[in-house]
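Single chain ahead, by itself, as structure tokens, in the form predicted alone.
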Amino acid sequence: MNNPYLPRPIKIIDRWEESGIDHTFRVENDMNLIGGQFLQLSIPGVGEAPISISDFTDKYLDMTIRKVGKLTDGIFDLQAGDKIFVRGPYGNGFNLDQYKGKNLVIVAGGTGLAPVKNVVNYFYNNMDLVKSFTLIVGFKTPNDILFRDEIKKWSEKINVVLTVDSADESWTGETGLVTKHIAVCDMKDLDNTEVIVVGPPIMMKFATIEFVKRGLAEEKIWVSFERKMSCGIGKCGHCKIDETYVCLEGPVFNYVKAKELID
């Protein structure tokens, strides 16, 4: 009988540093997955929580954790070679047909680049499939910053704004909100533009508000949300807002819909 809450158990292949308190733990992966899904990660007899996918190929997936808790704290123990548990994959993700063809903006706040980062490495490698692509992302400060080896490369291909809210001596980049660089983004075709946001809930209230008052329509912005997701499966209602359950119907949910969706 199938037990959709039974883990099962996956091996550590590699894990590094992004910043002080973020680490990416790649996993071996037989997986189909989508970029913006989420996995349910689990310790034996310490915890669970929802990881989303920041990267994945049909060999492996990636996820960059923040050390904030226990569970966190028993997987910042664990080494390559060492294994860990999962359930899912779970949620819609992205879909990549919506952008094909279209001026691609994306704007991500911090952690939320994480949850985007394959949609980004997928134009970045399929450039011709876009018009032009613009990724905005913000950090609080530069020590913040995740992915800096990945972002210098889409540097290469993508118009990035890289921000950080509060600069040190060291900094000599841009700085401020990312709602900022909304403002001065280039976006003469907005017909056939589409927008990805996703990060902190301020951020993506005051991102999308931005994008509206540019001119943009609501049904061209997507945005994935950061729910308290649980059994994953909607059964346990944790992530329930009104008659939605953010885990079957998101997290990526079209703006028209989102901003209904208040706790």
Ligand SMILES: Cc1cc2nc3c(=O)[nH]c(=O)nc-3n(C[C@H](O)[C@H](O)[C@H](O)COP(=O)(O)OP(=O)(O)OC[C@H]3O[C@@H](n4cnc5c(N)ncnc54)[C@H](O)[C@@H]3O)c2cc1C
The other form holds:
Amino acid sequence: MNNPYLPRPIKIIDRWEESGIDHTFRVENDMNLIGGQFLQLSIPGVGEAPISISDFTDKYLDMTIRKVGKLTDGIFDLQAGDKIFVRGPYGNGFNLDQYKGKNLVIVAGGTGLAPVKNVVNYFYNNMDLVKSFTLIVGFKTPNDILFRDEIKKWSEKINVVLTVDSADESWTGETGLVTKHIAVCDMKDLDNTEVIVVGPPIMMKFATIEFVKRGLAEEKIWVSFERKMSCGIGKCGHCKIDETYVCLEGPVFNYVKAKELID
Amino acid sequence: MAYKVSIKQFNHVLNTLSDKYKIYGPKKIEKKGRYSDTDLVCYKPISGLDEMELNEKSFFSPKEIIYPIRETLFYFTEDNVSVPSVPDEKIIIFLRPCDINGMKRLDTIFLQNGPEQDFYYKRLREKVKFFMIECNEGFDSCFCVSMNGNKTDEYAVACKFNNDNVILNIQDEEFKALFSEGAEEVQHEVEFVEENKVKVEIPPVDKVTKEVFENDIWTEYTHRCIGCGRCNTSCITCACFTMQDQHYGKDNKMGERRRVWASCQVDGYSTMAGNHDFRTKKGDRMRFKTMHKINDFHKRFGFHMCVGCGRCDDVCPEYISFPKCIEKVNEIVKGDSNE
Ligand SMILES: Cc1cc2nc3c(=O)[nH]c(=O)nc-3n(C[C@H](O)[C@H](O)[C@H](O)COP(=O)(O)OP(=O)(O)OC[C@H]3O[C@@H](n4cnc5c(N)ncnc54)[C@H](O)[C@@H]3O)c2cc1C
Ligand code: SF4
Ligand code: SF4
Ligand code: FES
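Got the form predicted alone; could you also share the form predicted together with this ligand?
Starting with the chain above, the whole complex follows.
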């Protein structure tokens, strides 16, 4: 009988700093993955938590982890060559076909960029598959910016708006919440536009409202949810909202569905 | 055809069965009740009918037999992970129709929700056979009839306990062979409770709208409920759990991962990193629980989760009544449709 709770060890290939408290861990990959899915990552004896797959190839996968508590503290003690435990992948992930041939707008707040990073990279490498591509990313301060080098690289082909909520004089880029930039973003062909919004709940709420205000149909907006999760397989109940299990039917939801979910 | 056996004969067969089966039934544990000098009725291994408490409802449900309060998923050492085994013994549980129906709800979550089955639940569940206790009449707080939890045919043996004999309707051949020997054949249709003192109308799922969620009936519970979680731990159908890791010694090299029952009424159930929480108010948690029991689950699986055992009412220290709560929801729903 298959035991879905048993994690398997995988090797850490590399790790590097994104910001003071966010590090990316690159591990060996033997799974078939979809961008936006997550793994249950663990150190037996310390803890287990859902972590998004930020990017992957068939050789490795990356996870960008914020040091916030027991398990993530433990993970930050690990180095290349060490083993970490995983089970999954879980969740539905983003359906790339949905965005092909469309004007794609992705809005990400803070660590919310991690779960959509694979989607960004996919279309960055296949720009001919979209009509246009705008990426609006917001961080609290310049020190919180993740994937700095990649954002610079993306700017060569993608229309990137990088903004921070607050900054000192040395910051020469955009400031203000992502909603401010959505309000001015160039959106002509609404019928052929698809939008992805990922970030903290409050940011997702106001960002989606902004798009609807601009006349975008609700079914063209996609969001990704985070909830407490203990199992990832529809048993523990923690991630449930109404009759929906975020670990099974999500974490990616169409806004038409997402806006009806009441925690 | 049913069989009538004496208590002595019944105990004799139980004794024979105990070679192969661990037998559980509701048992009274003296002086372990909620208040001083009261007793606690809960599920324990039994060896005979005289050990079973049949005149009172059990405070805890039999679910912990197949879904333990705390269960080790695996032990690990530096280079080895091992899953604890369970005894080979098969299991017989004496339980009432509502609890058999409750087990069906647990089966639904653990074996049908999502693409994967729960290994730990399944391996215990497969060992279990149900000996149904026929209810002569419900207890004061039961509302099984309203919830359709009063009837079932998912039993190996149905037992009607009389003062000096037991009448058995047997569906499982293994037990038929054992009980029929020397027994008197009698006419008996299995009887179910057809009416409870507590009756409640369940609002149709398609009528429960956002207004119910946003209504201020829930604020009452923010003030009354103390978030102790007893309603969840006593409930036959509550299935939620949280993972817990434990290591032995300083070097983290050995330890275990286990799961423990979780309660949606208790702090921390939905708390995420950064202390971000989704339902801080007790009223919101009551709404979450209520909707799961009489609405959400039905939307997924086509029948209600709550089976009307009434235990949540029996155990609540604040005397919060679940049927009353359902009634309030129903009033809103009816009010809405009258407009
Ligand atoms: C689908 C999904 C994807 C995710 N992706 C990522 C990702 O890519 N990167 C990432 O870094 N994180 C991600 N997360 C979040 C991640 O799962 C949490 O940060 C993780 O649980 C932290 O685990 P921990 O053991 O280190 O923290 P914990 O020790 O659990 O503590 C985390 C924080 O919560 C508080 N806390 C914990 N338990 C309680 C409680 N019972 N009551 C009150 N407060 C409590 C602690 O004070 C602490 O601040 C994701 C979550 C989901 C659901
Ligand atoms: S919600 Fe209450 S009445 Fe319904 S099954 Fe659970 S304990 Fe019994
Ligand atoms: S038993 Fe009563 S007080 Fe305790 S959590 Fe349940 S409803 Fe609240
Ligand atoms: S994470 Fe356990 S049910 Fe979704």
